[in-house]
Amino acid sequence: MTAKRALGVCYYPEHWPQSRWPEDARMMRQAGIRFVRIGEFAWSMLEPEPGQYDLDWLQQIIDILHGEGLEIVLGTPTATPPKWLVDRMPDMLPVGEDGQPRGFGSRRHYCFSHQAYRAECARIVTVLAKKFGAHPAVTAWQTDNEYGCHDTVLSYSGAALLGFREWLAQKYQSPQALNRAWGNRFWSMEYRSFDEIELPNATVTEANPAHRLDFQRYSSDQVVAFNRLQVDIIRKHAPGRTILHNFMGSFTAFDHFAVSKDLDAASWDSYPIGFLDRDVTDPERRHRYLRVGDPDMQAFHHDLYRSCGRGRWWVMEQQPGPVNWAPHNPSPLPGAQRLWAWEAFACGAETVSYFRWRQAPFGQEQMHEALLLPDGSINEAYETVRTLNEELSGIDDSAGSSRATVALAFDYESAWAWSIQPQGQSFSYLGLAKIYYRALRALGVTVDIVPADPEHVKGYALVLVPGLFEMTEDFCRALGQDGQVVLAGPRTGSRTGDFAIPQTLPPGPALQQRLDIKVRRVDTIPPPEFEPVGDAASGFFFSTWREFLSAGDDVVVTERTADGAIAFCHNQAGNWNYLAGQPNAAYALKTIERLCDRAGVPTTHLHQDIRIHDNGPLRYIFNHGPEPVDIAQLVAGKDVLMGSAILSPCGVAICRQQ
């Protein structure tokens, strides 16, 4: 049978002699690669002098790849504008929070707000789209590269200042309305005109949180507009081609859902070991998964970007070996690259593309491994691609990506708000969301990560809304329908859209109509301190964040902290629930298991290294640990298509459930 799922690679032909290109294309085909991404960093090669284009080399490599039956993902080169362009308009550079320009010499050296730079981007994208839009090999396009990487969403430039003032004028219509929304009577911060407003940096102490949140919203909107400009051009000249952008992991500086609305599919760049060393602080967890990555990190982003792409998504860059950019860069265990790819396909990925084809002997990424070594010889990941290609042909993926029964609502504005006002420096909205996600995964529950809006939370048996910045009436009305079980807290509904505490106190009037509670005080707990839930020997506790609630007579309190405060409560029907703190893993597991039972969602206590993903009739099982694990109970009575009842380290099993 023919698998619809595909493998790809990122290729930089401009780095290698043209005499090598046919050999590279032949080796790609032999490995089973279908998609080849090219061009996203090549502006200086495409336009070496202003207005003088050299597209012949790009035409040549596209034709060579096409001759081997390969398909092209053509990247727009706007993440790396050439030096001559920066010299012509030096104010296009992004400006850091310290007020200093961030200069030429690496990449992403532009400000999203700079209108003249946008015009230059439109020009080069138009040239490429007209030239290659109808080429039969160019079946997909990638806009730019990793929007916001290296902290470039927020730019404190002159262009951003002018754009922000105009954005505020459109939103508020009058300075008086803005003053009311921002609460500018506080500290005598009132403005007489929009021209008086500055960017929220270089203040004596922290700037007004409402000011900062609006600047974050404005900056996110600039990313959306910048991307839409390119998408519109590509659609005009390359109709019917898939348009993507490659997002990053653990990155929330702009609204990925908003950007994705203009794309055909989402993609992201997956580096499990790099993220482990950068993002995981638990020493035991880091030690256990040092060479395979956190069992839930990659899957969290698969589920998030599947939602961004409305079911269509890719991994545009998959880690092939040690990378160069993490604090430390271990090599993966044998089989890890294969596990990562299968986990992506289990979550519905159309394509897994490895970064990169050949390790560069020059530049900033010399230590980033690839499918080929710097001398052009085969590396370990090349053999992994060949193995995967053979395996993919034997697994029927006709079910596509099926809907889960549990949803985790994820909201970029909430991430911005709690970054602006964390209250405790160790509090993280993304970290809170991952606690709930880990608990679901540890119980064998497949999850959809969805936008926090009314249309996307309907129809699930259980919806989790931890830390959601604002709870509107429309959103609450969409929740809880037809017996749907909802878990809120902590921090859910604790601000209005203008970054003010609700007049009725958190969690705000909409949620309080369903569950009669008020948050009267919050308590941020510095690590390693914690507050036990139940008695001190229970093993359940809150860390980092906890709340003190008052509750109405019809609220059912099921658990309290050791000092007597409400820990968990729900309404009489049991469908509206609130957790008044950030739970440790054991308490999160207990809470989620109870709610899954109430919602009729089956759970299974998995071995710590085992994760499963159910997709239609297929169950995928992964061993992220260093030892073999007996999974006989998980495959009993099922048609095993791959793997065995003893799953080896980095092992993958696939079975048919129906």
Second form
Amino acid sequence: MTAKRALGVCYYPEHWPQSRWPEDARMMRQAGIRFVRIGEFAWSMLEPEPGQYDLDWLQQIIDILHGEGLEIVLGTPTATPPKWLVDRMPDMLPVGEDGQPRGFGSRRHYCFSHQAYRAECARIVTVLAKKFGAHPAVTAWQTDNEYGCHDTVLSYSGAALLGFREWLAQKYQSPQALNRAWGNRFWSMEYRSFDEIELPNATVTEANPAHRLDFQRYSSDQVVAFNRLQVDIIRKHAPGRTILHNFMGSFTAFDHFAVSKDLDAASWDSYPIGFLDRDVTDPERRHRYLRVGDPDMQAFHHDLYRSCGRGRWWVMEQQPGPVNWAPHNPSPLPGAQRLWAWEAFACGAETVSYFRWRQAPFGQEQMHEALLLPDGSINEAYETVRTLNEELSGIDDSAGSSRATVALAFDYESAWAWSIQPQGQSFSYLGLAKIYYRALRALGVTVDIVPADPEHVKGYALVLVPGLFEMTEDFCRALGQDGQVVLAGPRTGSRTGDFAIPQTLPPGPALQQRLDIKVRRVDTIPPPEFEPVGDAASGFFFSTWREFLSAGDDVVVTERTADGAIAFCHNQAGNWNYLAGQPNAAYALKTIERLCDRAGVPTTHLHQDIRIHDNGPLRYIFNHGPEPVDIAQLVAGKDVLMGSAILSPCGVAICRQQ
Amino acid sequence: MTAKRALGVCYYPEHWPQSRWPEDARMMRQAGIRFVRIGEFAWSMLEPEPGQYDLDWLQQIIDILHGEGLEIVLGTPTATPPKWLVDRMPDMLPVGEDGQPRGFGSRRHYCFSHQAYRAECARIVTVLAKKFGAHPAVTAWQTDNEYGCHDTVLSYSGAALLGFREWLAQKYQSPQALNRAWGNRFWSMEYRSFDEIELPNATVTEANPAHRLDFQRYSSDQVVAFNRLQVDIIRKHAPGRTILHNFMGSFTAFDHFAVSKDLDAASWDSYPIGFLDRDVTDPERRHRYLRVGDPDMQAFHHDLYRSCGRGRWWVMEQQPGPVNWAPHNPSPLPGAQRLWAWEAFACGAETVSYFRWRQAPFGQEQMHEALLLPDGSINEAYETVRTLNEELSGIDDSAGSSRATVALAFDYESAWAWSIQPQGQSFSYLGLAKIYYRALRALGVTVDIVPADPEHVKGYALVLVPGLFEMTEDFCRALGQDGQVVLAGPRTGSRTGDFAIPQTLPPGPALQQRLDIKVRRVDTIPPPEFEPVGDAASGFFFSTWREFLSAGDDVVVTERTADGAIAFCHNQAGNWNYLAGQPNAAYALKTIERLCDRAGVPTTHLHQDIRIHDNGPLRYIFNHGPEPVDIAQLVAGKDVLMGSAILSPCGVAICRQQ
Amino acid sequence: MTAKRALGVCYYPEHWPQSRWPEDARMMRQAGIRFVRIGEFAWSMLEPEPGQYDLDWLQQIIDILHGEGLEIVLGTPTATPPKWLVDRMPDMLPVGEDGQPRGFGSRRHYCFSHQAYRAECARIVTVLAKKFGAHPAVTAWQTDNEYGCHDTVLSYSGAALLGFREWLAQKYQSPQALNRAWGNRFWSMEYRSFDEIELPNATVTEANPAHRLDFQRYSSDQVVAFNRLQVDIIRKHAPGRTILHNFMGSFTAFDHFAVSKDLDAASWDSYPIGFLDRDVTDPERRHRYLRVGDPDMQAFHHDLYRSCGRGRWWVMEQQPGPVNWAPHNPSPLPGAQRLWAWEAFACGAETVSYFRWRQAPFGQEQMHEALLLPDGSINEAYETVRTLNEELSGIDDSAGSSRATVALAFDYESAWAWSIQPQGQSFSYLGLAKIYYRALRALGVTVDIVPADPEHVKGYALVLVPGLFEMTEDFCRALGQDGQVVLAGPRTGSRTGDFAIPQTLPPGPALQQRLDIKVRRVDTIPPPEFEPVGDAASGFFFSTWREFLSAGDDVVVTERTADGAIAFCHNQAGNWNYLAGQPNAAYALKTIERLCDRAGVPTTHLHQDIRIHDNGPLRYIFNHGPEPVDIAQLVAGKDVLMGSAILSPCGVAICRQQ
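Could I see the form predicted in complex with another copy of the chain next, after the form predicted on its own?
Everything in the complex follows now, all chains and molecules, and the chain you saw is the first one.
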């Protein structure tokens, strides 16, 4: 399916006088906006008293927008149940790890496990879907808003406890089986019945990791079920419409692949500058990209959510200017918003939608910029949208993404597992995945981020599988097909699904059958400690995490650490490779470059600020830095559609492969 | 009214054998002490069993002190209700933000909203006021002790919830009006009745800032009402006595101007070294002033509380040596205590009273030094008092302060608002106010710190209004009179009283009528990032907070930032000025100096350790540094009453303007 | 009593199939292991249903081990009560300082004060003791496991509240006496009955230090009583067996001397690398000893627990490789495990026992290394044990330690007191004791760490008494005998047993009778501030804590600080010495060296990585550093039994004094 690339905006008509609505709609059309997301967060206005609905205003704004030729993304309002509903069943509130309920007064004040709240959600969604499902302008729906935001996936409520016990009973069938799977003989943690099991908070010291992982799995399943309930209702009453949910950045608390399976397309909320101040700690990087965001952070999520949406994905909320929620909130460099949008489209986005239309003068987000100022006049990002709209029509504007030749396997369970058991507190699964991803990007390689299952890794020339919790035989068999090159490690295959060390030691029997190694020891070292790889002058090293391997005779050891341990090795054929530690940027680059060579994937060493995305015949080139950069070599012999050989700060170039 | 400058001390006779009391009283008199504060914290000794009073010991010590010619400041004991009272009504305990009661076992274990506890306070204060109100030696009263200490202004109790709902009902009259004022359409936070409203703690993410601000206003009002109840009783039974409360440093959780309106004089507890270790983070400043305290911190509070007391104010607790409550507790440099006392008198203090008479060998404050050692012998600060007493008699010893020509408007609501919504976590209203205050001090300018209301800003040559939450028409009209020079910004006038962005954008219509600017964007940047102002060599910059303004044609732009935004601008007449960011010290100095010039206020660049306070005909000069400083220029042509042209470390010079 | 030096291991047969047990036992014997600890944590397998015991498997493994000639240390399983027991009496759970119960799901989920849980412990211990008390292979018992781990000594439960009130009633007999002792007139904290007293958590600000200290004393007493209950039962049914408990490192929350009085021998769990990452903050030290542990940390505890065990002590758990519980968990340098074991034996350990036999593939400690890998094959530490076993037989292998000539008095109450009242947040009693200990070690002096009571300090040439809370006349009298040299201060004798400042000021009358000084002032300064001692070039200084003394005429002042205060002084005879601040390493060395000279204790300046322990005729020399060190001078003229004059990294040398 090929969609047109489109621009969108998030709109809260209920915040503004009805008299303004026609003008807003006209201005949207004039800017070239196609999609307008409305409705989420509006429950108290849609149902001001229990059972008394007021849908007229919504009908009215939909009609006004429709009148300007705009399409509507209708959001379900379930992220903000009204106070009267909470007062009717206060036990619907989520409960924190400290055992205290998290109350009304902001948003997301519900526990995913609460069945009666789910019924209330089904009720309001049904009302909306019946009313607007067939409206010609309502071409897309968004379920809820940012599942899990404000740390709401895990809730330690009574509802969660009951649900978890039932879930465990279904999974294990007997307490004895559960005891065996979790290893509950350890510390006398054995249970005689499922009703004895508690949630894994409030323990004296850490709970059993298997207990915690199952609770995370259970909790993720509740998000899936919560979402599916809404999807099913919408699909029934609004057939043929695109159903989306807006995911977040750097967020792994539930399985986004699993939730996405029920959606037609994925979307995410992209705030490059907010994420930088919140997530990036390296001082140089923070300084250099203060006003444009980390050069790899957005693309990482674009590539991830493209995979979640099976090729169909949006940016549902794009940062328009300074926001309100990061520790500090700088304004973007001139051109940064344009760069972000083009990067999303390069990665195959169908729609880039801005949050939000007009800055709210009240409420929690009054410092969040928008396309319009609070006084209703035009702000910088409105102009950006207008420019983008013009540029889009000048370039082939079909969305969708061609398949890359390199895949990075990403796995939510692994993120949970290593967050439960970091072993070295500076270890992070997401951090490890990003080290590999950054190295690929620095080499100019376009990458697909895929779930770690057999069906999604086939056909790539190179597949990277860092830190994957469990390596099953099925998965290895899929990886091994057609001689594709695989990079595993560190930590890959080091547990069974029950969170136990494999009987044959890590990386487990399936991988060991292909590459004859055993991880005998793990060594985590506190920053700034590191272990050099090869000779000291190389500049290569491991930090945070490294392993000591024993290897069979037919294993080829390419590098060793200064203390003589295996750093990198592969099988005779060279297609099964293992990296025995967390590499620094230089060593990650060297390792990935070598494997790309072996897999026949072309690489090029990019300037630190330059990033490339190849999509079908088009090559997109981005300059995230504050200075112009000469990219003549990257566009040499190609047909330059946009930009020039000296790429300005925040510049975007597009060329066609010949 | 002109009072004599006096020395005082805080005394706990109940901690010592009665046999010692006469000697203590004699030693006080010999040191030249006039006021002795007693009684606060003594409830369990005044009423050992419910309703059974024991006032004899208090009568006795009052008589003994009276016999030595000393005057008594009688404290009400309401900061330490006895255990039997708490056990009778455990719901009088304050409740923390985490929802847990804060129990008995230290002090301030009461919730300001608890009506039955207020009644108990009225009862014990009535008993004391009736008994001692007419005693000739009891010439002053202190209500309670350090309202709000240990974070006790905000209490999330059931009593507070009921009180808050009633307060809201009185303010808004209908839930619909409240919903409109707070913008509760945002996130479906609408209420159908006042009984649905909760306290703003325990929300999933941040509560509505309007909700939080109203709770802070409500809580401040409870402190006012709590204090007024006691004042009314004391005034009835002890007419003509001076009624005080002892406020704290760097504390803004309630409106001190409002509480002070019911008092005859303000007082505060000044611990220069304790504040330095607790509040000052700049490493150089911490090192340089380790044993003398920040050179501007004490004066800031002197100037603030002089205003609270409408010219009448005391230091109720002056640091006598190392204390016990800061992270570390260094001892003062020789001479530091003398410097502190003289600085207070320079700023118009009626009394400087030391905490405490004799170091307690038991209890929570046993490491807090005093005039006497725990063994009853004389400690260093006793000698300081004796010296001060002699020096005071050599200098014109009338208290009171002449009016300054420059005013800094200080507003507690603004402190609450920006603490609720910092936008950049390094932003602090108090910090911003101190940047301006420091610049004035570094220029040798004496300043009044005044409430931001029309009646208090009139008549000054220059008024600084940084970060004022709301700019009303009334206030602007008062500021504009007589051509006084006004400096606003950053953040000034950026909200309505309902915590909403003004419809015409910040700084709001009233200010915009005088200076035609709009704040279109706010940019907060994480330290150590900064934005240069003017050319790079200037050394001027903004950090933490800056704004992007649009300005009308008749606005004069004096400086721009490196990226071209307006840094400083004013109207054609030059009396309305706006600074569009948080300046570093150098740029603050330059800005203030320019405005002083325009306003006809003389300035001089002082040595970093030297500070001046002009009070009527007298100029006081202080050296806060560890080396002697040549101040010849500052005293040239003046009549030097104390000190010399080479001012020693911790030295004080006084000269008479001719 | 002289025992053979032995090796041991901690074994969890219940984690492995019975079919493996014989092989494990054989492998243990082959490695030269003598003691096998089993059974602790196995309650749910010993009593799977209430009152239904399953001891057969335990009998079986004991017999198998016995069959290989191994001896058993049988652990009582009371650190891990099963879920069914907790569900029967949920109020047995410990309660955190925040008032929340700490639940089931890990270990140590019991409150020491809970009488019904104590009865349950008595029941299960009786069952085990009756069954296995007479078994010839069960030659030792361990009570519970790591009392207090995970911060479980202080529990704020209902049981603790009742117990504490009764304990106070017994101690003080009347509330009035308690009020006087605690100084409760301060802040009206007076109680009318013991039933009014609360636990000292949840107060608005800090509770009375006397209140907190008594609660710590009470809580420590509960640990003693809890342990004694088990010891009495075991001793009755298993006479003649060695009863031990395994203490921890850097842990002072209960009085280990008091608990040890009921034991036959002390033991502790030694994790040199885990402690380094958890406890050591100096970056250079962290880097240099990353993979071997702090050179003084292990010996400090060896010396401490040797004293607890009255000469008889074990290492019950010795680190075998990387562990799982420190922030990061590096692997040891080759040879580090051997060094650790020899250091323990040098200090007189009877047994060094490894934790654990085989790495668990499941549960909370799956990343904790062991002698065997999870797959049952041999790991590095197994080889270390084998090597050690061979080496042991080559050297005189009798355990026990000769008495040192220098003693460092260590006192748990002082640790509690100064943790309650640090006065400067960087002050730590344990830290101060270690400064003195390190200086002794750097001078090559072997030291006994002894309780601060009269009977244990007699007969030493030099006794160091830093920071001792209370100096009684009895203790001073014992110290003064035979002209031994005593070093007191800083903070020594600064409180009475009631946590009050002595009437004659610190260091209190008993010490003042010997050395005529008074501490008039305490000065705590935040790092990196310091106060030089003597002239600036000396490199000597005080940091964190210093005191201002007044001294009688016959006091000899040796050094003064830069600001003229007494730094070090002594009486005319030179046997009573006082250091008036916390010295840096250089000044500590100088001070201790001077006192050793005076006491006739020989010293030598050691290389930073080298440490010595003299034990009877043998001198042990250890190299904790990463480079070889020339130790020729240390072994000159001695009979070298092991090692050589160039001591390799992690090297151990043993020589015999001639």
